[in-house]
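One chain comes next, on its own, written out as structure tokens in the form predicted on its own.
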Amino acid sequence: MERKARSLVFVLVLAVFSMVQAEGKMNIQKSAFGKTSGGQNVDLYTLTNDNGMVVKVTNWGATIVSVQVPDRSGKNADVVLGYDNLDGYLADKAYLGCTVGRYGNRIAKGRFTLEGKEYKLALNDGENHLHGGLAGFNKKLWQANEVKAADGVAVQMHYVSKDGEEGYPGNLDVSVTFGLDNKNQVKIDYLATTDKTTVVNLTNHSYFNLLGDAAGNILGHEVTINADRFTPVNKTLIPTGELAPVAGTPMDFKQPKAIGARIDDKYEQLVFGRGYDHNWVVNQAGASPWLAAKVFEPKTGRVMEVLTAEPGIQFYTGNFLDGTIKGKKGVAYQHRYGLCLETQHFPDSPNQPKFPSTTLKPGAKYQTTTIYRFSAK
């Protein structure tokens, strides 16, 4: 008698967990993505919230390849530009998803003083440096391994990048962490410490298209950027040092407003970056991270706020897509079918004193968050 109601227990507990476990899609996934050149494996995490929002990520270049999100009739859909394979992504040069570092977006003639030392990098943006170099951080293979999150799933990316590694001084140890809850955050925690003074500014560089599946260009999204001032640039996209208020011109996001309505004005800036492509000085109010930037795409009702720890955002409109990209499914991405919002320090930081310092010491940590956090209405 006393062994049966033992087993019924057992029954009764195994059924209860079996019951939970059904209920509960919060999971991650660790799969082969492929391999580089070199033989190394490249491997791909799937992450899973109790929503069925889906979130795809690589130790390539720390690289988000997917975020799969549900629009106002709840039908997922893939919100971000990339690739099918590891083959894409080790080809790509328009920066899909990745990790960018050593310094996310520009740094003027590619050169730079700290302590007294001059410091010369690659020239890969015409006369300047852009994100990182010739092969930053998106041309890396990281360490990757689940990390237990308070709130979800989650998947942290690591990597030294060594002393003199693209002209950056400094060993700078580098830890990306990507999470997911259930409130259909994707969180991405940014630590990084060195042992010799450099510089460092870190982003996530997706390409963001609310209709899904890269269904059309992204020029009827509306885009609202908490921002009174931005960095205005000259002709190569360096800042001049100003802080320009946004009112009365094409850069005033402070209400909502479709990305085409002016993109294509006779404004400088605008032609100067054939569209958008700027430093927005983000309003910073209350305990960080604050909300940056919200898009809402009319036709899905998908909405996607950005929430920072980050001075700045840059906000690029896809302008030098062109169709020669051929991504998921085998769709060409033409002009402007990706949207970026990349949190950030602002550009050409180390020879702007004005600017926020981008330098960082030993002893102390870079530290900071940003959240995409999705919805639909």
Ligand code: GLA
The other form holds:
Amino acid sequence: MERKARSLVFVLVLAVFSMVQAEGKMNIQKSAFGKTSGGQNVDLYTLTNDNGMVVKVTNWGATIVSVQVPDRSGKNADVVLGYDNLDGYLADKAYLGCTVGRYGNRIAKGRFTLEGKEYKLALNDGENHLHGGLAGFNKKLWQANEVKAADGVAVQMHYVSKDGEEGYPGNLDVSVTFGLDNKNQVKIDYLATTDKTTVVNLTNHSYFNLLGDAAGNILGHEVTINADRFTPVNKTLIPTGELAPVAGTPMDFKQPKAIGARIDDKYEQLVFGRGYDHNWVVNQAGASPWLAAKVFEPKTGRVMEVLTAEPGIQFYTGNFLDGTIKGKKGVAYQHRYGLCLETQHFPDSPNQPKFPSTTLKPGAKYQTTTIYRFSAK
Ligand code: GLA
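Since we've got the form predicted on its own here, give me the form predicted in complex with alpha-D-galactopyranose too.
Now the full complex is given, and it begins with the chain already shown.
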């Protein structure tokens, strides 16, 4: 009898021990996130690594909902803006955390010509087309599947954008895979193919605030951008076509600079952007993905590095946030409470023959990777 009791205790201790161990282990979990207005189920995937870093992604808009990373004392906090529930994302107009497509950023006057045919898109940003149109990829339900990743956990989102959707030609088959590894890297792999010549420019629109839980504006964050040039814009934020040197201007982030140091300078580009809302031309030396940008938040010590295979990166400082969005934990997202670093091809490339091409032809593969890597110092 006594022996039996002893072995029962032993088994119980072993079970508790392995449960505790499992908690620290890399894993991915799926849960219900709600329903679309049409009654379709939406899921939330929670990715956890061995360090306890947590990333949450939903298949509504292939959206990053939460990224919980430690500060220099090891305390986790959420470093992306978002909503507590699906309804927030269904109503969202600020592109919080979502995948942007078919064309991230602006296309002048919503027009472009491909193989002699002119295409007309919705004008949803004044006289221009922005972020894929009235119902871009951020307003679609994607099919999600957990997939194998060599060095972590990953979930793949799949969506087929029909020929003519939002005015774009060709059935575009798109996969976006979100991975988390033990180097605290969030890796986003984009893949697309088409059956007709089209344009494609995908990005993720996470707003980061390394203070955690949007505890203030991002003006104290120190930013480095690995770029000698940027693409100046007109007052509707369409590139002039020029690749201008950043040297001697408030656009120079080759050395770390606090965002707030020059953001309100009376420099024409900053006036046009209402702050930073521009595309930098990433210096591409060595193998891709290149380190395009780095952000350091001095109070918490959190660091984020952005690596990408893309030629450009849009640095946007949340200039349109005005406190009307009530985000996670009821926090109002005030002016400049988040920053975006959207890896991309340059804005309006379909109308700029000298920019790297965003044309995708049948038989070719659009394939690109962006990594958001977190640490603290
Ligand atoms: C991008 C644009 C900004 C703004 C945001 C969304 O970053 O460049 O001008 O439209 O998206 O609010």
